[in-house]
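Only one chain is included here, represented as structure tokens and corresponding to the form predicted alone.
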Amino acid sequence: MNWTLALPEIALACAGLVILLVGVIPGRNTFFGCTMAVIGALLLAAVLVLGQPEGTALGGLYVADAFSGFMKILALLGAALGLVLALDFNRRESLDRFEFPVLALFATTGMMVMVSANDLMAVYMGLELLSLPLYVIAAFDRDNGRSAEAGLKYFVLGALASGLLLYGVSLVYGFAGTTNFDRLADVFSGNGGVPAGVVVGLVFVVAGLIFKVSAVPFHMWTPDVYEGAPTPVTAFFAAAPKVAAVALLARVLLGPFGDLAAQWQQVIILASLGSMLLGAFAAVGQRNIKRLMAYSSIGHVGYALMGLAVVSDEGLRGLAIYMLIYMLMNIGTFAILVGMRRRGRAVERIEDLAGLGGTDLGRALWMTVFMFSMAGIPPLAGFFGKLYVFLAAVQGGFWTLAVVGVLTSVVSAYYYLRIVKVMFFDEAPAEGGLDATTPGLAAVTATTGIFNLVFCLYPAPLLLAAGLAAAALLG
């Protein structure tokens, strides 16, 4: 059993075991100090991963390749970031408990496992140790209703969606007796036929997982978690977990599931419609940013699925690139965002941010970076995150999806494109702009934005990445 290539999900939870004792004990910067220790921990484990040589552990539970080693890096530096994010947010909103770190090490220590799953209990393990801290840190503002509630829906629906994977999962160990992927494989690339009873798993399980990846029809959970749960929380939920879901999406279907194509590609192709569809429309109307970003992250799901359903090199690479400008978009946006407060309290309305080419030039500009990146104007790096993924499905001869991703792209570019207008041409609130924000989100807004404006300019060695992690999952 080569249980040394599981290092990095071992060292992760041994550092969550070892920084949680140290918690417990009394003194002063507790909350601080321990969140510089997991993201001293994540660094570690990046370095880890990056040395990570390829190869199956743990009884074939556990695989390491490129896309393992690609998607996991992704998930480390949205954990970090987040993290970074909810240093002074947690502390003037009296919520700097040590706790908060230790549970978004063991989220992230899930998201690992999910990421490198090699057998169906190895995705409900991992899948598992991610949601179960999500729920606590979702409802970690234990004093505000709306975190409360946020936690609660997020836990009930949670619920719901691994018992639907977990069915899923009987039904194809029912039928095609293993859970492992690489037998599943063999019994699939027979030609006895596929039992009902296998496709009808299989459909549970992508729904069981659609649901991680907040995908039209599971995504009714994702507007109220992101509205009621602290915007540090919200960031992080928007960036690691979901590059984590939709990596182990791709390695669930492709992998396995790879010779079922024709059963789930329809399924993955209605998804992604409805998601682009949905994340359009409904967030025209939306005045809380907070709740339009819940509906922007659908949509953006939906054209990551579009690289999905195509079922190519291309299409993988350009789902892989995708989640790297989605997710360094996300954060970049989400800094700012924590730092939206007046007077020392904290502000959510798209019509707080008026004013603000005035009164923060510096902040207006980085938004209005991000605000293109996501609308998909060039030369920033959405444009080419979008730009893959459609010519992936021109080339497969997806003309629906490609079709509908550029016109639900230009109906999303209003509401983008509003926040630019509320910034630039409407008048501050007669009770002053933003405060000032924290050198610390300066950083991650800086970081995040030169990424977007820069990654025309060499996008070689991320494209070259992103190409063989696409090669290793699809063998």
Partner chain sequence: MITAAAFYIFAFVLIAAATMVVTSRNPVHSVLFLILAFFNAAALMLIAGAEFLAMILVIVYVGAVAVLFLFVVMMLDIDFARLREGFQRYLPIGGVVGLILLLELALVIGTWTTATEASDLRLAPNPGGGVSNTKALGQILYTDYVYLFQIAGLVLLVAMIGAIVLTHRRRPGTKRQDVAAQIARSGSVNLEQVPTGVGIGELGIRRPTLPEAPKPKQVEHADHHGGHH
Contents of the next structure:
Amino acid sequence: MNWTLALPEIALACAGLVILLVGVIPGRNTFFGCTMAVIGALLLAAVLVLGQPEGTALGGLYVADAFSGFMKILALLGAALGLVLALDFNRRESLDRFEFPVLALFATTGMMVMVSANDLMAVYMGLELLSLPLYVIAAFDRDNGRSAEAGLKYFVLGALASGLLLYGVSLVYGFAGTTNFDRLADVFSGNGGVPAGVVVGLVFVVAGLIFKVSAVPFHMWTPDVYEGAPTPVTAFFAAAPKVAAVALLARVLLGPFGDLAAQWQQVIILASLGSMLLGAFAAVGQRNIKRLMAYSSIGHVGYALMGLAVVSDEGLRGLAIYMLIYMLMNIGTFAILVGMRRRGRAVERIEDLAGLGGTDLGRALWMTVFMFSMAGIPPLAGFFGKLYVFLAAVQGGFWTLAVVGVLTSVVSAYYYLRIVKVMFFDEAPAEGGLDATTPGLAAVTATTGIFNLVFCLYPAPLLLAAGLAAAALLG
Amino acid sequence: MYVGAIFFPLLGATISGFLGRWIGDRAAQWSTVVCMALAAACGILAFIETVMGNGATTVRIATWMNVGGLEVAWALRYDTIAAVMVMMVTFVSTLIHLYSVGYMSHDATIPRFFAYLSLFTFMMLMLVTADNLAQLFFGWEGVGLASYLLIGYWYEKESANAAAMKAFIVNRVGDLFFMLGIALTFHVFGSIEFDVIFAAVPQHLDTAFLGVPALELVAVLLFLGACGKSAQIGLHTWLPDAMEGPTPVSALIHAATMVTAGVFLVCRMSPIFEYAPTALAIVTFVGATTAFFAATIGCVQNDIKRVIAYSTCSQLGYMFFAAGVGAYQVAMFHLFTHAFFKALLFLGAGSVIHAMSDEQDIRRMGGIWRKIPVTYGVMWVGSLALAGIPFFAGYYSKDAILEAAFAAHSAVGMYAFVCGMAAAVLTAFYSWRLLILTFHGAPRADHHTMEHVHESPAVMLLPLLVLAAGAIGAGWLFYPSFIGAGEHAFWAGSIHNAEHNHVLHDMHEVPAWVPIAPAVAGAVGILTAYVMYMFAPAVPAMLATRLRGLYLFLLNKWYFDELYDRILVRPTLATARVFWKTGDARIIDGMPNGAAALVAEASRGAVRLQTGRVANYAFTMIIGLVIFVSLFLTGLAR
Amino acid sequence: MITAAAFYIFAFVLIAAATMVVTSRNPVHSVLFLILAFFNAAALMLIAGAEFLAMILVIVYVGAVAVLFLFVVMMLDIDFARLREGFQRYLPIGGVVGLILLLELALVIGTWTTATEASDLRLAPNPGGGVSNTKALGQILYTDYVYLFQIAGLVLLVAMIGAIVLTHRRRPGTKRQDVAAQIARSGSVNLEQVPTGVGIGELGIRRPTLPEAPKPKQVEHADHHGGHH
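Please give the corresponding structure for the form predicted together with the partner chain, as opposed to the form predicted alone shown earlier.
Okay, now the whole complex, with that chain kicking things off.
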């Protein structure tokens, strides 16, 4: 049985139950305490992940290797930082109910299950455990029509995607006779032809997963949900779940279906191209900064998928490092967006940033760092993320991908730089600058900002870890 | 120890730069001084260890980047050439830090100054201990940045800002060639690690790039990069302007260390230069021309620091043509001795400026030698060393350079020898012109200033005396090991001399008059200066009016700045204006259907898909799914 | 023979009922047809020898889920005419897309091959060795797939938390019984002589004066305690 291998997940889930119990009993508001406890539990889980041995467990449903370790650490870190962002925002918007961190914790458990899945059933269960809390926290601001709408839309479309995934899983099971990754890989590595049913089932599975990473053409929910959900929730969405979903996609495609690469490659290339193009072009006309970030994240997923599409060690390493950098850029940016308030009210238009360079130079400079990093301007971290996937694409001979990637990053640089321009060259509105930020947000901003700045100086250990993760998956 | 020599300055810079506000000025400045002293101790120990102990080592710190076949590491390469530089840089920098404690005592932002100074030292050390071209370039840009910050240190001064910008931009021109050189190196050798490159040089002797021998091209590009940093003719214009920075900065950056980075680069890359005869000829020619050209300008300048700046320029020319004729060891030797006496001269000049209440024009000095005897003494020592008077440091190295040029037995070698001899006379001449005008004669400053003339405090004099000792003894002490009998064992292969290169041997067998000639030239220059400025003060004025054209030509620095203004700056501005007027205003703004509008159009189209209706979204998903399934099935059919 | 006949009868009724669930206009009828479909499915399971599953299906789905559906359907006022509006509009293109998907799936199903041991497996639902149906199911659920079972538990827990978070409200006006407060209340009930024959219009409604001022607040506080879930 060897259940101790899954200790991080078990510990996290148990911690969730305890926190739920403890949070519900006292009469007063336990939001702060619960959030802190959840962050502590997430970090504890991260430590456990670090000390996790490799192997499969729980009847072959669970696998732990360097790849799962890397991605889990990312997801846990992203979730913890995302909760820090929520601390102050939720209190001010009176969303400070202790269920919020608990739901985030269960979502994170779902992510870990996904990343460690070694069976299509585990994939599905992990995905559901991730999705359900996300639906709820998207609608967390239930008295706000937009938030409720975001939750409902996400739920309906997510259910559709889950249905597609489940249908695909059953097709694969029907034609291949198993759902276990190792045995699936054995089935496909035989030199007999692959049944058409498996291939079509795989498409459905891929469709269900691509929905979660919000790549074209399953991206439609993203802008609406990002805009409608409360800002810290959007930050949470954009970071940890995306990492987990990309990791899961990579594991499913390269693990059991690795020998079918010739078939699914086309689809991933198409999704990557579409995402890069849509992410670049649709964001140009946006006025709401959260919506803009939604399109930006679609674009970034396109770049990350490029690393998957080339099916090589370098590509996968590029993907891992890209997700790391993407997550930290995004958390940093959202740390600033969450703190966007004017006279106590949250604002979220791009024009609201006008004149920030004059009123709060520090914040404007950090935002500039993040925007430059997102645009991929050297020597910031975002440049290296793009560099590694582009290099992998060029080495693999995927010139179209690389060229489109470069062109779209030029286009996307336009709207990132527009934000910088608005901050520094536009007049601050008459009602005054933005309110001062809070220490928690400032700390997150500074931490992620410094990471973006100094990544270029000493990327070696992270590259090494990403390389190990890639090697673990490609064997 | 090896690591300490490099990273103590960084520690000092960090303490002073980030904590300076809390720990106060005094603590900040002394922490950098202590860190530098520790670094110097480490540097000297490392030098002894490298030269006399277990030879060259490489300290690997970490892998920096690993991008598609290009693997670059942070590593400290300690061979003799690096150890010499580390020792020299840390030692001189320590003295200059100490000196700055006195010189900058009235400044408002002392921690900032010391942080910059230590940061510069760190970057310079990074440069000289680099194990590969990328790290060298990191240090190269780093010293450029620190130099920019220090030149513009008094940023409220318009001229300081302009000078800083100029230094930065002119250096960028050089850096462009340097980067091209690195890229070409990577293209040719497939690596930018020194070990790999040097080992692979023999295989690439016949490799051609665009029809030109690749090694030649690499060497020329790297040399052009070096020209920018080392202020060789053409790219020298920033150096005199850089004197806007505080004087210790001029001493450290624009005399002893940074400007010699170009010479260091050529010597470091000697395995490549050795097999690029054309490039070496270019190096020799440019170096010799600069030596002469800068010396001529030095003769008519009136700003005490500018005179020394042109002198630096000229001495760098000497180093380059020494390297150009294949005598890299001699170039390094001159670099080493020059660091001592030029830092001494600058710091002495700083002491004079300090005494004269920030007056820099030598026409308004004079008659102060009794009031500041120690400064006067060390200036003499520095000038004697600079002029190459026997048994001072400069004598050994300059003599060796001219012998090497003579012994090269080539046309450019001879040209270099002639230029060098002429420059030697001029050097001695302007040095004594400076000495006499500054210290002798009737006081030309107003009496208010004269009353305040005072000797500098001990914290400034101590470095001066140490450097003076160096200017006297460094040549004699190190001559045998640098270029004498022990040269081969000393350098231990860190400088490569090809088999056809016998210049180090030949230079000891030149005709008897050659070794004496530089000293004679120096004496002639000194005598001329005495005649013209001490005994017959009317002569210079008469010459200036008689030879008005020549005088103006020299005074205006051969019209280099005007030339650049005419052929580069103005056309660039004009073109920019044209582009702005027609390009930007008419084409970009005037064509709303341009690329920007296209993007906007595409954006609107993409946004229109986003209707907000869940049914549409679900429908899009299903269509996408159908497309994917069809794609798969057709892929399967293939 | 009889087994086969029973199978076909139940299977036919099941499919017919399922079709009616989707097509019937009255939602209540739909749910009733659903219950019929459940019953038939249970019967099919009985034929296959999975008696435990059959019973569970009847108890859980018919007894709980379907009845809940019935409640919900009756409580909600669903306007089917409006729901069909969009259906009409998207019919042409939707039909084309659906058709393509259907064809592709038909193509896929066409390649179906049955494993040789399939028929044996189908007729032997139990692992053998005297292991009962229930035990075999338990073996799978609680031993082989305990990991997934636990995750499913978490999913359900999350669903519950979500439902509470999104719908539970503490309305300010609601009054609850607070036994402790009632018992603690003393001396507030007293007899009072009211003049007879006087109308309420003159006297007004007489209320007992509250003994302590913070009383309402205390009630609310107590409410906080009890009413979290």
